[in-house]
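Presented below, as structure tokens, is a lone chain in the form predicted on its own.
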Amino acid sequence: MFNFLMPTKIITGEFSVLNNSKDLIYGTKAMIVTGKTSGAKSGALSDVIKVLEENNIPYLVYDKIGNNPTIEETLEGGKQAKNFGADFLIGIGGGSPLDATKAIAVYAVNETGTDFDMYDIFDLKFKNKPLPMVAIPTTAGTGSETTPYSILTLHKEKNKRSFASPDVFYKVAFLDGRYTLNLPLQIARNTAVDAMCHLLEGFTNKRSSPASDYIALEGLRIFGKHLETIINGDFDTEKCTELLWAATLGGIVISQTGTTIVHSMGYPLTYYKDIPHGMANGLLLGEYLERTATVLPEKVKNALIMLGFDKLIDFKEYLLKILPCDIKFTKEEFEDWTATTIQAKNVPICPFEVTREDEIEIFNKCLI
């Protein structure tokens, strides 16, 4: 037995938000919550702008969030979002945008003070529901646009932590390849290995189901086509489209089963040592499925199948090629960082029995 949830409509293809206005419009003001620079260079904000200002709708542009947004940021944001009187968002831009999206629609209407303070957001102590939201990916990494989760960065605990709810699922998602064709090549690289960890980890864990499954396989399916010009990056919109199709598979997997160690590892590696989310969680892939395929040997071997390939060393030597990393790093930092990570909450649903001691053995391996 197993429960599914998806509540957001997906609209793909070449120019859905201009063909698709109604669907971005959930209320009479909007707040845009995107990066410095994510929503102008990809196109999408100028789109959405033209939407809103053809439909008179009033707007406000909220472009301060960085690429691991700060709880301290979405704060901000959603004070912004009530002095202005928002009354939905559009979030435009890849995980960080939309991640801070979901926190900033809770805080817009809940207001920090005796009641509410703004760590409880991780507890789901907030009594009003968060504002209705709209999603603009404009990488194929996260697929942010369909799961309940928000991550953010804690300075206080030096380290990321999230918050769940349904509550915080967005009501639309638009994907068009035309937003992410123009991305750094790295960064695509980087954001294409998130969604494939994010089908892996799904697949794998012990929240799987079939139809997590059947929608796992079936993202990297679409990957395994697209594998050459992951290394090359000879995108055009309908690849682009494709791909962003799969991160999208990927967050509807992650919605029903979570995560595993390969996420709560990778994010000291992104703290401490700036690395690209999708490249933290990259690096550790490699060891994470080879532990895994002691324990599931045919879906192992039916997900290298759907990538395209006959043996893991094949797929550990691919992830190698388009991540490139040569960032030092200390036993002793592994020492200091496994003391939170053994604590996350993906640990107990990975499919193998994880103790601290295996945490530091597998950064070993993979990091020295």
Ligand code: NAP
The other form holds:
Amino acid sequence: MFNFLMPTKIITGEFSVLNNSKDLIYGTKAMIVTGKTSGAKSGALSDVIKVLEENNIPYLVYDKIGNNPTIEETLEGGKQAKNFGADFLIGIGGGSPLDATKAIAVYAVNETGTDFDMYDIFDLKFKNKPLPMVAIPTTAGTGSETTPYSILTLHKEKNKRSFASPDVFYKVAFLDGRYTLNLPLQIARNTAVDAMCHLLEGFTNKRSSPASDYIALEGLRIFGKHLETIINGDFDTEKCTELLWAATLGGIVISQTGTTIVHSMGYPLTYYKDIPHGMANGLLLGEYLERTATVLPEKVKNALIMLGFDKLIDFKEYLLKILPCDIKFTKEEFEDWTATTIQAKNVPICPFEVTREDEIEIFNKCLI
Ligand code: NAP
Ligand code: ZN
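Could I see the form predicted together with the ligand next, after the form predicted on its own?
After this comes the whole thing, all chains and molecules, with the earlier chain placed first.
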């Protein structure tokens, strides 16, 4: 028995924004939410503006979203959307702007005050339905365009925290490889590894289903086809659109299954050490699979076959090659971080038993 939900319409291919204006326009006044440079550098922002102007849709560009967006940035975005009178949002960027757009969609129509505190978003205590949103990813990684999750940085808790609601699924996602073609190589690699993590964690965790497994294997097959390209940076638009599709499949998978300790243990690496999200996960992935193979040997074997590896050690070497990291860690940091990470919601859905001591050992094995 399993359920499957994926309400986002997906439009793939070159020039898909320019050729599908009706799917981009979800109201009468738009706020475009993007990163400081990704909207412009990817070329997506100019395509969107062209379509909005041709259709006489007034718009405001909010390009203040930083990496690992803070709750404060999204609250400010919500105020701007409300003041402008936006009735739909267009998120353009990597996972950071795409996640931020979801929180902005909530704050735009749910003012904070006595009966709704900004932190209440995590308990879904908002009364009004978030604004409708359209997604244009400019990294092939997070799959945020097809997840009900928004992950925000909370300085108050010195961590990242997520909220999940079917109300923040995007209405439409446009996947055009032109927008990821010029990604700096290391960002392309980090984000590709993030997507592989989603596919592998979803495939192996306790909430996986026949439907999510089927999709996960297809996503892994596509990554397997492009392993060399991810090493040497030999991208073209067609390969980029395929990789975007594989990353979107990763989003569809974790929408059904959630992630695992790879993600929750990755958050402190990002918060305290500024390690990009995908790289943080990738540093922990090999040991996660090693432990998973003790309880699900067939699944790990099948996943590796789809990716094109005979043995786990070969995949681990591949990850080391594409994720260079010379940051130093201390055992005290692992003690501190695991006090929080062991409480994460995805610990119980791991395929193997996880204690705080296990997490400390995993950090030690992967990072020292
Ligand atoms: P990101 O933080 O969105 O972007 C990383 C960097 O790439 C930024 O400096 C950005 O520039 C730049 N960039 C993006 N697209 C570009 C392009 N086409 N050309 C040149 N530069 C570009 O990275 P991400 O890995 O995609 O997203 C990570 C975030 O997603 C994290 O906060 C993570 O927690 C979250 N996440 C969410 C989910 C989910 O289900 N919702 C799943 C996994 C991860 P600018 O900042 O200057 O624009
Ligand atoms: Zn991720």
